[in-house]
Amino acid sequence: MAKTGPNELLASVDHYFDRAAQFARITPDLVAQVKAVNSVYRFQFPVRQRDGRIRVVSAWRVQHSHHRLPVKGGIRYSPDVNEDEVMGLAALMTYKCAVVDVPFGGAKGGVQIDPHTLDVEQLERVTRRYTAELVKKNFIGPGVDVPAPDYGTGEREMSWIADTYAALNPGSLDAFACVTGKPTSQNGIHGRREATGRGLFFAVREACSQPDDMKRLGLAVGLSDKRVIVQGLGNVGYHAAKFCREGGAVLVGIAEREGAIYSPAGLNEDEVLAHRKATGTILDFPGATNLVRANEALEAECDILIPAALENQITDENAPRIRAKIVLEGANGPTTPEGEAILLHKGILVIPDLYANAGGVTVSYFEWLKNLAHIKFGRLEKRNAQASARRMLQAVEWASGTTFTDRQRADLMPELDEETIVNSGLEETMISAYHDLLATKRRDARIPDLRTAAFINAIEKVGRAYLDLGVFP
């Protein structure tokens, strides 16, 4: 097997795809169509800097699959981003959407800048110009291509994109559906910011509820008291740590760019973030031990390891030293094929990125639907649902001769606000998709792991969609 270098994400994705394709129940010509990258838009544009000089910025937008429209995928700002990486990430988006039954094709964008070296005005210029270039070629739009945040971007950049698109498409009723991950004040949706981390929590909680798998790993059923290490305390890593800790797990380790800390007694992610804000580093956190190397946290003793930073973090070099029982992939492509082979040989359960970090695109789908419908989730049904629940409680009180306390009434009455509905939909999506993976894995003893099962599911769903479109008469 060829080594996977830092810029070879596409090769890694293709490796996993080819391994799964042999088990897919579709024809070879359909398999080839599913794998093919449909469109690559490579361009450069000038941006005037504060000192008057012109900077030429390289950028990409890749649309991997048009079996569903619009296509969907984040925009990455990184000095190291390149065309192969964007193509690999776009392919992952196609397969990820298929795994969780979100009706989008896959896409991805990349801008070759370091956002940490630019001020807000420069970032806004880059973002708006990038959006304008996409508009020129019809590579963005509510029914065409809908970007979202990725590494180096966030709600602020998404609001600039939405505003630029609306300005260039005056009178477009659905303009704000051109991008997701927007602030709630700009037609975003409650729960989107936490969605990827919350989805990771739902995924690992469901995995830990499987008695046979936990017995094989020598772990008790359930998430309670499981020791968790998180690599990356950004949006994804922070929320994954938070929800796992609140769900009963113990956060024992955190790794960031500047180093890593470890505490068997447990850490609180909010306290660590407060310490980092005050001191500029997570190191020297009270009660925790500093680890010599940031990546040493990956190798520390734990039950659940969550790599939630960048790709290629677990390789054939460090995989032999990893002592986790479960690897929950929060980042895209954090494990190389060589590293994964070692993890599987050691009996480690790998919950693949293809499924595990799909919470973000799932809730992005809900945001897109909200923008198209022009109505907040829960607005129509909230009062009616609460009135129905109130009548039901009154009937139970009358029949049983008991009276509920105010606290009990509050617990039994449905909230049905937007965030509650969104989180419920995300939970159902992640649970259902996990059992689909288990069912696929069990249908053939030769299917070695959940990643292969996820790719099989994706290949078959996308292939059948192309067939139903009449692409192959």
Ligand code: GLU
The other form holds:
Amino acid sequence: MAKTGPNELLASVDHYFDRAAQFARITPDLVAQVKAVNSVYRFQFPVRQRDGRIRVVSAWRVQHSHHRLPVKGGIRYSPDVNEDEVMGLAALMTYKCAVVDVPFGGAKGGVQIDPHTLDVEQLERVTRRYTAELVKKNFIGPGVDVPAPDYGTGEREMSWIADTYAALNPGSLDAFACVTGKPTSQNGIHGRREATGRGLFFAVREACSQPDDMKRLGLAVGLSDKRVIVQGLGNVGYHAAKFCREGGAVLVGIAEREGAIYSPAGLNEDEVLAHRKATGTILDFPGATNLVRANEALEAECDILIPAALENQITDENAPRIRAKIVLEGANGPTTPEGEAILLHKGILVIPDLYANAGGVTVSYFEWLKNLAHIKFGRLEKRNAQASARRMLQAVEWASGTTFTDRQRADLMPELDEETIVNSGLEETMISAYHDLLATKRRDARIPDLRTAAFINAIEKVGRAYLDLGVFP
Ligand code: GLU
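Now show me the form predicted in complex with the named molecule, since the one above was the form predicted alone.
Up next: the whole complex, starting with the chain shown before.
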């Protein structure tokens, strides 16, 4: 296996793709089209710095696959972002959307800046200018390409993008569907902020409820008491840790940029964040042990390891020392092919990024639907559904001669608020996609792992979509 370096995310995605393609039930020429990166838009624009000087910012938007439109994927702000990385991440988005049946092609954006060193005004200027450049080339729009948050961006940036797009498209009815991950006050959707972390929780809960797999790993069925370590306490890692802990797991370790902490008795992510806010670091958290190297946390004793920071964290260098039984990939591309080979050899269950962290884009899809429909989920049916449930309960009371308590009555009422609908849609998506992966893995004993199964599912779905389009010249 050719060793992949830090700037070779596309090579590593392609490696996983090629391994799966041999099992895919579509023709090789179609496989080549599924793999190809369709469009790369690289551009540079000037931004005035605080000191008055002009700085040239490099930026990208990559559209990997147009088999379905719009294409979809986040925008990354990082000083290290590069074209290869954005291409690899765009390709992953295509496969991710296919795995969870989100009807979009894949895309990704990158802006080569360090958001921590810019003030809010500069960030706004960069974001609005980036958006305007995308508008000029028709690389953004509700039916064309719909960005979202990624590493280094969040709701605030998405609202600037929506506002810039709306200003440049006056009168456009669907302008707000040009980007997802917006604040709820700005046409966003409840549950999007937590969605990736919540999706990770649903994924690992489903994995832990498979008796055969748990037996093979020497673990009890269920998430209860499983020891979790999370790398990265950003939006994804924080929520994954929170939902896993609330679901019965014990959060024993947290790694961040400044270092890592470990406590077999269990940590609370909110308390650790409060400590970080007060002291500037997660280190020296009362009752926890400091780990000297930040990445030492990846190697500490646990059942579930959640890399939720950046790519290339689990490599052939540290994989031999990883003691987790399950690796739940919160980040995109956290495991290199060489690292993965070692994990699989050790019998570790890897729940791959293109499935595990697909909760974010799934709820982005719901947000886009909401924006196009111009109505909140549940608004039309809520009152009617509750009235018919009330009539049904009364009928049961009359027929049985019993009376429900207020608590029972409340429990039996359908909950049709937006967040409940979104979360249940996400839960259904993650559970059924997991079973699709298991079914594909079972179809051939040579399919080695869930990542290969996920890529097979994606390749077949995207390939068939291309055929349905019938657009080949
Ligand atoms: N950036 C996220 C991802 O990598 C979300 C993408 C989206 O919601 O479009 O999946």
